[in-house]
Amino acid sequence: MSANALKGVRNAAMLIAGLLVAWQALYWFVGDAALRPPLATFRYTLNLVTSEAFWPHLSETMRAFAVALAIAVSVGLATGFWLGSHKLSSQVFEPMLVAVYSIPKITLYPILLLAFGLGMPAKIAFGAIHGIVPVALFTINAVRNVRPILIKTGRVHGLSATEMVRAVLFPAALPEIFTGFRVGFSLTLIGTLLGEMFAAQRGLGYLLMTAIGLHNVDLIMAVTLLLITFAAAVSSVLLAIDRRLHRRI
C-alpha cells in the first residue's frame, strides 16, 4: 500500500513536471503576446493572492460556488432516490434529464439573467442547473442497481423505509453517487465561472474578462494558474475517495 502511495506521488510530480516543461515550452512558441513562463506566473500570482484587492472576488466566487453545489447535491440527491425507487416516474421524467443534460446550457443564461438579475443569484443558479442533472442522473442509476437480494435481507431484519433508506439504499448506492458528485462538482464550477464571466461585477470570472478586455496577460495566467490547481487539487482527492468506495463491491 505504502509504495503504491508512493508510486502515486511520483506518478503525479512526473505530470506536474511534464506539465510545466510543456507550458514552458509553448511560451517559446507563441511568444509574450499571449503567454507568460511559468515562473513570471507564479510570480505575478504569488502578488495577486497577497494583494487586498483579489480577496473579495475570490470570496464571492467561492460563495456562488458552494451554494451552487450545495443546491445541486441536494436536489440531485433528492430527484435520484425519488426517481430511481419509483418506476412510473421515472419513466416520465428521465428522458426529459437526458434531454435536459445535452442542452447547452449557456443558451438559457440570458434567461435566467432575466429572471434573477445581475448577481449572485444568477451565478448561483447557472452553477446549480450545470450539477444537478448528472448528479440526479448518477443517483437514479445507483440506486435502481442496488441488488435486490440486499432490500430483502433489510426487510427480512425488520427495517422501517427510512432505515432501508439510511441503513441499506443510501450505503449500497454510495459509490456510485460520488461518481455523480465528482461530475456534478466540476460541470458546477464551470457553470458558475461561466456565469461570472458575463454579466458580473466580482468574481474570479469577471476578474478572467476583464484581464482579456485590457489585455493583461498576466493577471490571465495567474487567475487561470489558481483555478486549474484548486479544480485539479479537489478533482484528485474526490478520484481518491471515489475509488476507496469503490472497491469494496
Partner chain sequence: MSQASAHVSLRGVTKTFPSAAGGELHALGPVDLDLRRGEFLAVVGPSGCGKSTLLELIAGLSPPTAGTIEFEGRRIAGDIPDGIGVVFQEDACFPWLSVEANVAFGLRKSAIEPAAKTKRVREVIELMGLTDFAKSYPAQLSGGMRQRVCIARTLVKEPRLILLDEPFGALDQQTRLLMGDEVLKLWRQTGATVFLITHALDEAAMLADRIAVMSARPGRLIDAVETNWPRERDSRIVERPEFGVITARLWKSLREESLKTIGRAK
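Having seen the form predicted together with its partner chain, I'd like the form predicted alone now, please.
For this one, just the chain is written down, with no partner chains and no other molecules.
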C-alpha cells in the first residue's frame, strides 16, 4: 500500500474515532431522551438488518432511488448537452433552470402527489427532480469549457450531433460531468427519502418517519446510521474517482 493510501486510511480512522467520541460525549450530555450511545446503536442496527421485516423497506428505497437516479442522470445529461451546445437555447432556458433549482422542492410535492398518486411513482419523481438540475448545470458548464479546437476538429471530420457528443464532448467534459453526477447522487437520495417520509407506506424514509412519530429513538438512530454510512461510503468512492478524473486534465 502506498504512503498516500496509508495516510488516507489513517485519516479516515482518526475521523471515525473522533466522531464516535463526540457521539458518546453528546449522549452523556443529552441522555436517553434524544440519543443512544454508539455501542447500543450498533447492536440495535445489527438486529434490525437481520430481521425479515427490514428488507422490504430497504428494497423499496433502493428501487425508487435507482430509478430516480437513472432518470436524473439521463435527463440532466441530455438537457446539459443541449443547452451547452446551443447558445441561444442556453440564454433562454438556463435562467429558467436556475430559477426552478432555487424553488424549495418540498413545495412541489403536493403537485407530484396529485399527478402520480401515493407510492413508488411519486417517490421516484420527487427524487429525480432533486438530481436533474445539478447534473444539467454541471454538464452545461462542462460542455462550454471544452476546447474549441476539439469541436472544430469534429466538425471538420463531419461528425453528426450524436457522434460529436459521443466522441468529442463527453470524453472532454467527463471530469466536470462526473462532479455533477456526484452532487446529483446525493440530492437524488435526499429527495427519494423525503418522498418516502411524507407519503409512502414502505421504505427507509417511511420507517424513519414512523419511528419519529412513535418516539422510537433506537429505530431513529439505527436508520439514520444506515443512511449516513451508505451515503458516506458511496460519496467517498465517487469523490476519489472525481479527483482522479480531474488530475488527468
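Positions refer to the first chain, counted from 1. As the structure is a prediction and not an experimental result, all values here were calculated from the model. C-alpha atoms forming the largest set that superposes within 1.5 Å between two forms make up the rigid core.
- For Met164, the Cα coordinates differ by 2 angstroms or more between the two forms after the core has been superposed.
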